[in-house]
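A lone chain, given as structure tokens: the form predicted on its own.
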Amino acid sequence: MKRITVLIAAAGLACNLLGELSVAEIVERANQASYYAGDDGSADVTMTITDKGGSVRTREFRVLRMNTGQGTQKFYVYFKKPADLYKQVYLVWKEVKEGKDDSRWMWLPALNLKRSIAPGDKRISFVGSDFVYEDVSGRSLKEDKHELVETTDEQYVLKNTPVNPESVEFASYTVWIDKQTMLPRKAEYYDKSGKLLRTVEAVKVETIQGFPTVIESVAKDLNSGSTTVNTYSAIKYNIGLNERIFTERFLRRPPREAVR
């Protein structure tokens, strides 16, 4: 047993000396690159949804994000268009502690209603698009088992299997991570039979204020034939947001940072 332990430790040391990352390091760095650039940030998003028949719907919204310490974050999404979504707000308090779920709320001004989004609903469609609520703030790393299945000169390829498969609509998903930026560039979601259900791809990336940033992403639902394109603009980092913005008080009365 001791010999096996020594061999494993030696293999890990050899990987480090060769400059290779462990699976845990790859997953953590990809998560940081995707969701934690800077202390906070904002972006305007134009969402274009095209169904199988070619009909197109659009949404426009602003996303505010703030890191609040030890991996926790808060997100504020304010909708500007279309008219039926105007002033709608999506608020997230992202948690990282074991056994503690993220808190999510939706403010529906047309109904004068604040609605909590249950943990089990985080995988449903986000405002009728091919993205899901969970895509906005990211999936907890602890919810999946991660396996490095391939390494190329340019990418790491990871297979991710849910710890609680009954809680999600997929059996596994594969992610391609760019070695240079550590940004995930593509994710493919599969069912138990290996059928491809959904893809999410970062098709355009630029460096903004020193941070590699996705400026266009595409989600596709292979069952419905629908496609959603998110185009990001006016992206800013380290803008000094106040944490009070990310409270229930501002569901009904959006802050100037969201509307200007």
Second form
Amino acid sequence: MKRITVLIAAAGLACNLLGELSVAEIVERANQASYYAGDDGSADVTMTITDKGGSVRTREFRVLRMNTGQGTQKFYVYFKKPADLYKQVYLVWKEVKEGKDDSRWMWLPALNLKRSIAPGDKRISFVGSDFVYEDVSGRSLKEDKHELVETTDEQYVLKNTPVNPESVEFASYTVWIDKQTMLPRKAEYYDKSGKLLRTVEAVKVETIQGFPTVIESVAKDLNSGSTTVNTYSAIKYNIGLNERIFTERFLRRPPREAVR
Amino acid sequence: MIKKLNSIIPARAALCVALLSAAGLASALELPWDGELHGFVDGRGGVRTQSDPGEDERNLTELRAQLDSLTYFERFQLQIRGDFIYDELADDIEKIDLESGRGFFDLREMNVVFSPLDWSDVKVGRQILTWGTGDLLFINDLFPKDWNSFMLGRDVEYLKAPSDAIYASFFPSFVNIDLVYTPRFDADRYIDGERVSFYDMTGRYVGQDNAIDAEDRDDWFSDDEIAARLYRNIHGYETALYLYHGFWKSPVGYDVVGDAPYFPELNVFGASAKGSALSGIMNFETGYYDSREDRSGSDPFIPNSELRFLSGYQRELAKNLTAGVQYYVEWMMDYDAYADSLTPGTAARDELRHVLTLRLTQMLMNQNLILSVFTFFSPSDRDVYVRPSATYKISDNWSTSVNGNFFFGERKYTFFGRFRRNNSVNLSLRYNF
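For comparison with the form predicted on its own, please write out the form predicted together with the partner chain.
Up next: the whole complex, starting with the chain shown before.
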């Protein structure tokens, strides 16, 4: 058994050296690099939403994330701005098994109320921005058929077609993934007629504690003319979060890691 | 009336503006202490859409400024949140009563939170408390509610009235335990006829002129309340057991000797479960209301014991459109004894009161416009209560909303039908900081 593992690892390494990753490996590694860096992490996010007319709305929140095994994750999002969202918490227990929905809650401090959010469309806007829920917590790799359409010196270019096209607003999307960091740098979403609907771009990347990390990303909705810029700061990995933070106790009493 | 309004508003408005600017300044600058200061100013005006013989034509004309401060200390957090209110329709606005929330100041929260042990949190002081699984239906949540605010059309956060309590939570590995001790009874801010009129079971109209005044329950440590909850997650389902020892939260008893309504003794034992099912979320909750002063059910002046049950299901119907339905029932125990004991001229309640609710919420314009409607419908009482609302977030700071409260009923004395004179609409404008 051990020998087989070694063999597979060696084969994987060889493929990597030759630059011949399989499509499945590329999407898996890109997924790991984008959403699973470290055992856990925290970041401050400033979201600036500018609509077609130029009016600006901002959201500020801290995200705590923890990998909880077999692809599952927990997220704790503590809002600081705008004032009407102040101290609200969005809690997610992400599932990856087929047929299993994520559990999501919103904590409303003025009512002292933990409200369950019905599982549903992950393609809807996250807090009114041009990012959708799936951009924040990741889209299941099983949801799309992946196809390597181009390999350049720096990037893999993948075309992704949804297995269940009725469930999403796009007909396909193309992703450019950096070979070196395995981070997706750009995604373009197209409708059935091939018209560009939406773009998401990682415009700034830095290496933090050894993990290549997106520190600025931009989402554009070409139909509405709205743009959202996310900037990430105070990024930390492997901070030793306790899993109990992601429970009702710490909705009622936000932990130091979330507020300070 | 208008003249009176003009003469009073400037002084109070000046107070609010001063508060607002102070708050705005404090939030704009670095706070001199380790903490945060936020809040809002909310102006709201509403009118009745039908005549009411014993109430004002307008049902809301108020300006409130809420300040919310959170201060961090080494071992604990201090939270203070309170509303300064200018209410044109309130009498004696100078007299502050923190229990009933009357007067120009309503203290919503003033508490400290600390962790005496790694597996325990304690919150002491004035606080808002909530638990249970219902949506605007409460079985095991016996914390005080402000039904006046709810029916007048204030923001829904005001449905919860504050408790003065010690809230201790324990988190051993196998279960979570919450204990709440309220040393002096915190009643609901119940419908007394002062601002919201109603018809009682004899068909009598109750308004401002004959508003009810219940006997106080305010003896420290004897008029006390205990509430407990045990909860844990079982295979993805949030399950809980509840216990309450205290009093009916509204004055549903009648003291024949004192000739006044009062709050009879009550125990409640309950359970709930909530979890995902059928591409949505389902919940169940039940509670046995043990009316301690009338266990035989033969006293016409004290409510009988009841078994209450609710079940709910919510799911997304389409993008940005969610729906929630609930079924709720109150089953009166010893119904025959109740029916036999009724005094002539008093209408009888049904043994079973069924209620169905429907909530629809639609988000539009990048989630900045939220349309929602919540409907209570009782097929047994044949009455309806509809709450439509539209909220628009103008910017990060400004929002506006239009809300309605409409009651329909075949008979005058049923649970929702009795509020038939309180149909109203209101408009609000809020600045958050």
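The term rigid core refers to the maximal set of C-alpha atoms that superpose within 1.5 Å between the two forms. This is a predicted model, so every value here is computed, not measured. Positions refer to the first chain, counted from 1.
For L251, the Cα coordinates differ by 2 angstroms or more between the two forms after the core has been superposed.
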